[in-house]
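Given next, in structure tokens, is a single chain: the form predicted on its own.
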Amino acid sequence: MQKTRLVAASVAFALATAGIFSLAAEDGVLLHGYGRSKVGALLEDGSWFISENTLDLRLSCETGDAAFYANPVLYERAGEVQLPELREAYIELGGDAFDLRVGKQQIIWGKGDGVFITDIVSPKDLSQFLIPDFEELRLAVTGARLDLYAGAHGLELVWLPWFTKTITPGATSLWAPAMPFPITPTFVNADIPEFALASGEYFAKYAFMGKAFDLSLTGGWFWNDTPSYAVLAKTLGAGGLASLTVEPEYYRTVSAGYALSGSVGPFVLRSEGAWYGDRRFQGNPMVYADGYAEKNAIQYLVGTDFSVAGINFGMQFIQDFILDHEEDLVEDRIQNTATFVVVKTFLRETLTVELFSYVGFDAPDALIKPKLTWDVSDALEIFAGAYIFLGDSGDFGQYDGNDGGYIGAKMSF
């Protein structure tokens, strides 16, 4: 009952906020969104791993050069009503040569599909690994974003005074990743960067949108929103390491990157890459006193999109390099991954068949995500899909026992 009241209060608050703002609006407030039900089961034993109802509300209104937007989301999972979430809520001021957005907002950079290289501003919700839609993986950040425009050129500046961390799976979750330690450690709670001017994060992106190609250059000085693990204490026994105590630590890092796309005949070509300074990589705690080593790293991708006989194809190849690599690090010096997507529509584009897959070449392993979507009407969508993991190690193979299927329906308004 208490959670129900919280849900109702959240919706009422969002509606009231938009209503107050719209008193001076020329066109009034707009409300749209969707309701969605989704259930899924593991193929191995038939147990439910998804049982979810979602109400996603999107409120917006404009008055002159100002606009307001709010995106409250309500979830019911496994019969339990969750605390309401406010995915985004911001005010935007605009002019002929600038836009200023202040509040909680998603900031999307980069050209990659399902890969986050220069997309360094917004952290991710990985509590269910890569199972949710990509739109739901990205979390909003709280701060200010200023966009400046001059013809085909643009400059985007972002300041985040509040730190937002990546949401990781709990220790008992299906999606809890393998820990990079030889034994199970004892964890100490992490310290979160405090709200202070000195703790702010800063990002910048220059963009050029030409007739033949688009180019962006990105940079940032920020907190790594996925922590490393620092060794606080360890004891040795007759067989080696007997106990280990670690603390998740969020640390500063710097990045500089690029994203490029253009068309050559029937092909859309794209590339994206970034250099990261002083990233922490976990290592053998018997070799590294802190449990990690700081190294520079490079990540890049090359990809293409094209169509053949009405079928859309997309391919990407991604490489990760650890510079000055050492053999006692957990991760390999080079990691190679690819993504593939195939999309075909039928029945006058009301039925969409999609296959998206990640392939890791080093383990080897893979994640294959087939999906079927039927647009019954402009408002009603019925969908079904699956998650198939291949391999027995690596980013995807570690979840080999988590193959599952799901069905659902989505009503938009």
Given for the second form:
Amino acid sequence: MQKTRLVAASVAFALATAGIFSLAAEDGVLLHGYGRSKVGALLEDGSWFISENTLDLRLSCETGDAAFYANPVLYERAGEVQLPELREAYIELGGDAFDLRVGKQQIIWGKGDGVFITDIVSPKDLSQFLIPDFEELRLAVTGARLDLYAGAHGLELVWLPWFTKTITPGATSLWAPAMPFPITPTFVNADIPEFALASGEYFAKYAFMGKAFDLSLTGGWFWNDTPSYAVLAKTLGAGGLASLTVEPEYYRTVSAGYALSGSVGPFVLRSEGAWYGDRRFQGNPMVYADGYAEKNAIQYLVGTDFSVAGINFGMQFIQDFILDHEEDLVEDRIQNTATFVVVKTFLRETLTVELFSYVGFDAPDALIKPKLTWDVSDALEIFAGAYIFLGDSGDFGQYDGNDGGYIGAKMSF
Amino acid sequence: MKNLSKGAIILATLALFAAASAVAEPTGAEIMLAVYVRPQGNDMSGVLTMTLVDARGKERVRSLKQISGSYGSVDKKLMTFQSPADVRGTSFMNWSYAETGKGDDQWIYLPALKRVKRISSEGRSDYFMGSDFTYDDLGDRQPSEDIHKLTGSETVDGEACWVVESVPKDPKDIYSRTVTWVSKAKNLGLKREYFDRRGALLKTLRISSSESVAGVWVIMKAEMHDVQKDHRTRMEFSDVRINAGIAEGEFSERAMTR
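Since the structure above is the form predicted on its own, I would like to see how the form predicted in complex with the partner chain looks, so please show that one next.
What follows is the whole complex; the chain from before opens it.
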């Protein structure tokens, strides 16, 4: 029955895609996008946990120095059509030395792959952890962005009066993370920062692109997109903590960072780092009255990309430091992680084999994401992939039972 | 004075003979150098349509906007894909340097990731976007990298051509030799054959159309045929503009993301 629904939905999406394409051609509107069907199952018990059809439209209109762009997306998940999403919708004005973009937009910073050290503007949709493509992990923010240009130099200023939070997995989700409490707490609803000119978020980036290297310097004063948990009440029993009530809190933080990349012979070297001020780290609620401590923190990466015999390799080493660390914090003082990526194309670049992996050195644990993509034609792509979690604990090992695979097709137009 | 005049006449006659011989029979190296240094304009823009045709006749078409320019010792090129749909908006930028041994700087912008990323330079012998052209085939290979020999004169599509055989000095080159038919009138290669390391014919390049734009000979249509795999790549330029005054600032992160 579910398969029948999936097939019917796929046909409906294909027809809708063709219809919109025809309409766009008649009206002279620049419209493109894709329709995609994707199913995935857990390896452990074979249960389907991804059955998704997507219609992603990109509409753009440009007149002189002004442009409009919208990216509506329609999802059908497990046979149910979701409310349409507007992933982006903005107006852009351009001049010789500036661009001004106002509206809902994704703002991506940083030079790391799969790591978000200076990528502090757009929050993420982590409802399926890091399983979706990185494009779909991004959430748009609503506000204004001004880019100023002078030769190889650029200055970007961002103001976000509306707060957008990271989407975290629900408590019953496969991807619900291990909570940093000794007992299961009772949660009360979080206070979301409201729209107010004074409570907006502010970001700035200087960028330089040159012969030897590219550099960006970033800074921001903003709401942390992922909440900390403040202890509202706790009761003690004979065995210690008997009950705990916590409230997710979004709090102000500040960050300053850099991102650097350069070519040295056949290697591209890159580094990215940031300092975060007064970040909250969860701790033992018996020690910390609020359940957390505010600490400064540093995160950085060093990495390289290179190519050997037509195979592209990339690797990064990432280190997280909590400054002035205390023993009763949940996180260790230092965390070490690495990423590896290998990409090779075959058959005149119509077949792509890639493998992306995170490796945590402390737990130890890992996430391995192999993917195969075949461009059957210029419009049709068939893909299959898997995600394998290794380890028993840690950011990746906690999902050891969630190993899965997926297959799908994507029609671009 | 008389003897001197006679001697001068003999010397002048010999010099004229030598000059005439040089004009009629330049060396292979001189011909390839003339091709290399022929005027190409300070900058160029155009739309490149690349059609890949496999042995069964199935076609895949890529269309991209291209701008390029020379700025001192740096040549810059920016290519932005218009089609197919799944790569629309993807752009590549390449800066290459006259300085010997200095590798190119390259960047890619993927609209899905909304990020410009510096990438390692493609190997010169790697194929460009699944086509039959290597990066080296598309670039300006320096004549000093090969040993050239003039082997004769032939006519190609009605044009008188020099035939020059070029053997790479680097024994690891993917070609054992190439043979080029160079238009005597335009200093432009009209046909080239590429031989693999075993000496067998690998590919044939034919220029089917060239035009003089702003006084510069521009290849408008070309086809590379991989005779061993029977795969073809047709390249066609349109909307070509030479010396349009493209500023160096056009080769920027901003231009890649627009």
